[in-house]
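Let's start with one chain on its own, the form predicted on its own, as structure tokens.
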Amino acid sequence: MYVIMGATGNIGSKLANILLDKDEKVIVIGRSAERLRPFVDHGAEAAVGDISDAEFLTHVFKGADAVFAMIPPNYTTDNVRGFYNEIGANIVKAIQESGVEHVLFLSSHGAHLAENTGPIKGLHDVEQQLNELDDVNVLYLRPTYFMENLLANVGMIKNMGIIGSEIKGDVKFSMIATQDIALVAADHLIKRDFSGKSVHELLGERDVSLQEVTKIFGGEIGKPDLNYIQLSSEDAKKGMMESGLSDDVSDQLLELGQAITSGIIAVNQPRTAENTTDTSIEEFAEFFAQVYKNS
């Protein structure tokens, strides 16, 4: 039996359905019974509750063969790193008290660094917390920048006629589709092929710049002249906060963008068969175009 945190998110939802398609027993965690209903209809058991409640997590984790643990984003928190540490502590306590022996934790590329990586700093901290667990096998899955993050540009294209961010346009960096992350996670959970504390990094199909992404997306949506604009930090933060992100969340995302631009993370990393996945940016562009058309 597998417990899936974040079951209504991009990765957790795909992971739950992959496991259910294989007739595995799955418990999905979420705050809304209504949003978990599709998984229940597919054969899952729903655990409705708040992940800030360690007792709730402990109860759900008990008896699990493996847990997919992750920390959903909180776009309104005034302390991103503190939020990650708080939820991480609850996860650690639940693991200790439930007796679960295999945990796959969704971390991030760059989580080996303690500073200058924006929200990833919080994932670094949680990895350190999990490292203190005795007799628990933990695999840190460290995927790179999600292609799905690029969907935030749909509104910018429609309202401003551009794609833009604080990241330098000609810097090539790794991007990955969340479906590929879910496939790797499902394979590890079913096989439980990890022991001690280990890391699996995922770098997507290839490195690509945002200028290249803009050209590919523009062609797919019928806007071949679409341009990428590197925004100033001030303009980028203003846009984030106008969309509802807190001051600290905006600052952390700016720091993450700077880390990519400077090459601290996600840039020119060695590739292997193990860390390279299938979905190309061209394939993702087809999905982007569908979202663009329907928005």
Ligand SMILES: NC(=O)c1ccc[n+]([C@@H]2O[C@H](COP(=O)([O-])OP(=O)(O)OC[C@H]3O[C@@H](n4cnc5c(N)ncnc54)[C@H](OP(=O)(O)O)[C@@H]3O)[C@@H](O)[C@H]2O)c1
Contents of the next structure:
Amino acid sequence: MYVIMGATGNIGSKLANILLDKDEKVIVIGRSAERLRPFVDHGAEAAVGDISDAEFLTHVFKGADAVFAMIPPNYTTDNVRGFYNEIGANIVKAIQESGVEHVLFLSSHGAHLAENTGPIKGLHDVEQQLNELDDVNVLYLRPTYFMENLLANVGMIKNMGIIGSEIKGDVKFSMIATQDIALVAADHLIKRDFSGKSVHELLGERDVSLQEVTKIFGGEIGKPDLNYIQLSSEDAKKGMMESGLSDDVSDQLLELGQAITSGIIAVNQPRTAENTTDTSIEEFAEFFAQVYKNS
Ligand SMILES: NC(=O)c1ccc[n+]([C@@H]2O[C@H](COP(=O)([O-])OP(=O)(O)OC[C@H]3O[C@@H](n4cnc5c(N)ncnc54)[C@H](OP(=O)(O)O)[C@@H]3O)[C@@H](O)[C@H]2O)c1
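May I ask for the structure of the form predicted together with the named molecule now, the form predicted on its own having been displayed?
Full assembly next; the chain just shown is listed first.
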């Protein structure tokens, strides 16, 4: 039996469905029975609760063959790193008290670094917390930038006629579709082919710049002249705060953008078949265009 945290999210939802399609026994965690209902209809058991409650997590983890653990983004916290550490401590406590032996933790590209990576610093800290667990096998899945992040540009194209962020437009970096992350996660959970503490980096299909992404998306939505604009830190932060992000979340995302631009979170490992995944940005552009047309 597998326990999936964040089961209504980008990765958890796809992972739960992949496992359920294989007739695996799955418990899905989320705060709303209604949002979990599609998984229950697909054969899962729902555990409705809040992961800020370590006792709830412990109860759900008990008896699991493996757990998919993740820290949800919190867009309103005034201390991003503190939030990651707090939820990380709950996960560690629940692993210890439930006795689960295999944990796949959704970490990130760049989590080997302790500073200057924005929210990823929090994932670095949680990896250190999990490293303290004796006799628990933990695989740190470290995917790169999710292609799904790019969906936030739908509103910007509609309102301002551009794609823009603080990241420099011609810097190529790796991007990955969350379906591809979920496929790799499902394979590791089923095989439980990890022991001790280990890392699997995932780099997506190829490195691509935001200028290239903008051309590809523009072509797909019938706007071939769509431009990418690198925003100043001030303008980027103003936009983030106007969309409801807290001051600290905005600062951390700016720091992450700077880390991508400067290349400091460039991957640790060379590209191999093991860390390269299938979905190209051109394939993702078809999904982007559907979301664009329906919004
Ligand atoms: N975006 C990137 O490029 C990127 C790259 C590498 C790593 N990451 C990491 O990936 C993680 C995010 O993964 P994701 O995109 O799959 O997440 P997501 O789509 O934002 O989903 C978050 C999930 O967490 C659940 N959740 C939120 N707060 C909860 C709470 N208090 N109690 C119980 N459940 C709660 C939500 O369910 P309900 O709302 O239904 O409760 C939802 O299922 C983050 O740790 C991020 O740092 C992101």
